[in-house]
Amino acid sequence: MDLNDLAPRNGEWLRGDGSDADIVISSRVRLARNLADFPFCSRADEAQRRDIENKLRTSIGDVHGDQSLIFFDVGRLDDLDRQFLVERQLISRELASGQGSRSVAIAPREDVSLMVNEEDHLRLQVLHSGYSVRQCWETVNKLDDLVEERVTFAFSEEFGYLTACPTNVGTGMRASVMLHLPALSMTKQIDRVFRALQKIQLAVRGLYGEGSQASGDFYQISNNITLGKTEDAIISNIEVVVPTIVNYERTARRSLIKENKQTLHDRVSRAYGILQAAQTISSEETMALLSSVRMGVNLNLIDDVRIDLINDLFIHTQPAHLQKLEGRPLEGEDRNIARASYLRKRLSEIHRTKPPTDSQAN
């Protein structure tokens, strides 16, 4: 696998199918693990980090069955390639910006990635499109068992799995869903929803996880505490909350349609028009406009655009992806110009490939 080969296609999380995929963009379960015979990464010297990396590379290479994992030495990748992997949700921002020996193993379908020497020695991640958090857990649990047959993890009978950050001690699990909530944002209900989530110890983060800002009305919701909770209890809590939020978003969308369909249609159409005609456009504005268009497609306000195309544009107009697709480095305004050109080209393809009407055919 060459990173350049990934650029034209979508990552697993934006495939656009699965349960409730109009609102639940993706589901993910991540496990934090550490080898028993080594200090945590923050206390390990470079020689120890290399030993950890070599031991794990040997142990995890074939744990994903017929999908052979492909390793990338993150420390040797350039800044653009590291940012590219962050945008595809295959590595964390912490692994990208870290120091010393570190790597990632990725499955060809991009549904599995294993990060080595991030905050913990090993982070196992399973990522699926749509609402499938329990299926993600079942897959990552099997991977975890296979790895644990080959290495000894740091584990306490009293506390559970030992991790570098105390908030991960116990199961070491972070279960999350990424939601697209434009209607709740438009109706000013989003803050009330988030306050309710915080009361039940669920965290709300932006597109790229902890410390990132919401972009394009994308929000990640995940468990905040692992200690004292079983994996099933964490998953069950997510399964109770997410359908409720999905229903809130659907209710808000129906309310917008019922109360002022013309205004909503105008907003969506203007967003689509700008994307089709802009000569320069920032990543932030692109995300906001695509968010409106995506909602419009799901509400049948736009009838000639597929959701998978909009999902394509969400990822392909991100800075690193755009530069990969252009085949050259781009800075500042040049990147905004290239992004606008890419959007015009992709959206114009819709009309070139659209079947002619009967009158046109005649």
Given for the second form:
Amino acid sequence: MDLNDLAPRNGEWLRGDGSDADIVISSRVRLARNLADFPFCSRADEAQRRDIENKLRTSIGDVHGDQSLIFFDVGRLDDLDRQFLVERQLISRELASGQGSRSVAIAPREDVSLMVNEEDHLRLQVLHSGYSVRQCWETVNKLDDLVEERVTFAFSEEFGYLTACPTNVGTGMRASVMLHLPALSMTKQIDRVFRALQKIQLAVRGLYGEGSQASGDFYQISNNITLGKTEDAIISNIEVVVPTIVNYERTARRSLIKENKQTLHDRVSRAYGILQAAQTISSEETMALLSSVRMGVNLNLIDDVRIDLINDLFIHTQPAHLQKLEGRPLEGEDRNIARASYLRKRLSEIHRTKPPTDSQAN
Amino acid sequence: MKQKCQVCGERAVIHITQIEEEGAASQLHFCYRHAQDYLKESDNPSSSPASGSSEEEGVPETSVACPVCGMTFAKFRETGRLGCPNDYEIFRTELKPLLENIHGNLRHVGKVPKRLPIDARRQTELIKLRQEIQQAVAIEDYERAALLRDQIDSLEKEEKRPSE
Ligand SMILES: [Zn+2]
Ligand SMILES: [Zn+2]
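Could you give the coordinates for the form predicted together with the partner chain, as opposed to the form predicted alone above?
The complete assembly is shown below, putting the previous chain first.
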């Protein structure tokens, strides 16, 4: 399989179903692990990094049962391909921008990604559509067990799984849920939510992780603490919080409908109109408008668009995806023109009864 | 898109979402040293930042290097990354307050691997040998590198034996 085959499709996590999928986009759990008999990546030279890769590659090749994993040598991919994998949430920015031998093994459905030689020797990630963080943990835990039958991980009884960065030591686990919170953002109640989250030691980040702005009103909520709590307790903490935030968002949407239906309907319809008609459009504006349209679809203010198409467009209008889909490099204004034209094409297709090339059906 | 420590400009490794009383959330970025300073300050608002230095006296910074990977604690502060599993042992005194700050806990209670390292010394020995190969290759002493490679192979074979 080639990366270009992935471009027109979509990962499992963007399917747009699963429970509370109108607000909870996706759930993810990742585990950080290191081989016990190698230095951490920062102290390993290229020969050692290759040894680590070989050792892990033979150990993880068949852990995913009948779905065989696809390996990518990230060090050999060009910038566009690396950016493409970041946009799909299959590799971290750190792996993309790293140095030396490093790779990723991806399940064809894109729900599993195993990164080798990132900050730690192995990062196991399971990513699902909707609100399914416990299911992600169960799946990644099984994968971890299988890998563990073949290699010995660095572990101490006192500090747990030993990681290159002390912020991950212990369980090595980061569990996160991605939420779409346009009404809370619009009504400026989002700060209150953040404040509540901080009290219970959860972190909030944007769509593409640390430091990135919450573009498109997407917020990732994840645990800060990895030492001194069980995996189950970490998941439970998130399970307590997510339904509360989902309810806040629903309440905010309801009161917007009740008090400002015309204004809201106008905002959503204008957003939809611009996306269907613009001749040039930036990534930021696209994200903001798609966010409004997404909420509009969920509130039945727009009835001719399916939510999975909108989910699709969030990713397909990102720079690397756009260039892959267009099959040529695009810079600056050319990219904005191509983005607008892509949006017009995809949004006009829905008015035909039968889209001729519906490659999105998965 | 690497963030820099807002105090000294080093690579930031701790990111804190600060919530103002009335305002929005703001992101703070620190290296380890300044994250520690920051957390100390916010835990104890009465102490001025300048008085913070006296508290450091209790834990003199070691200049010890990890015998397995060569890492020093100063180097860790600079990069935010440890060098090998043994560093958690070697720098235990310095790491404990840091772990306490980050996690509020010092003891793992989560998953335990089914296969524990049979002999931790053998694991560190392997890392040490691998580091020595790295050095031997760097000075083009391939004879020594080959010798070390044999030692690693035989240690790895022992490791694979289920139990003895
Ligand atoms: Zn600093
Ligand atoms: Zn070390």
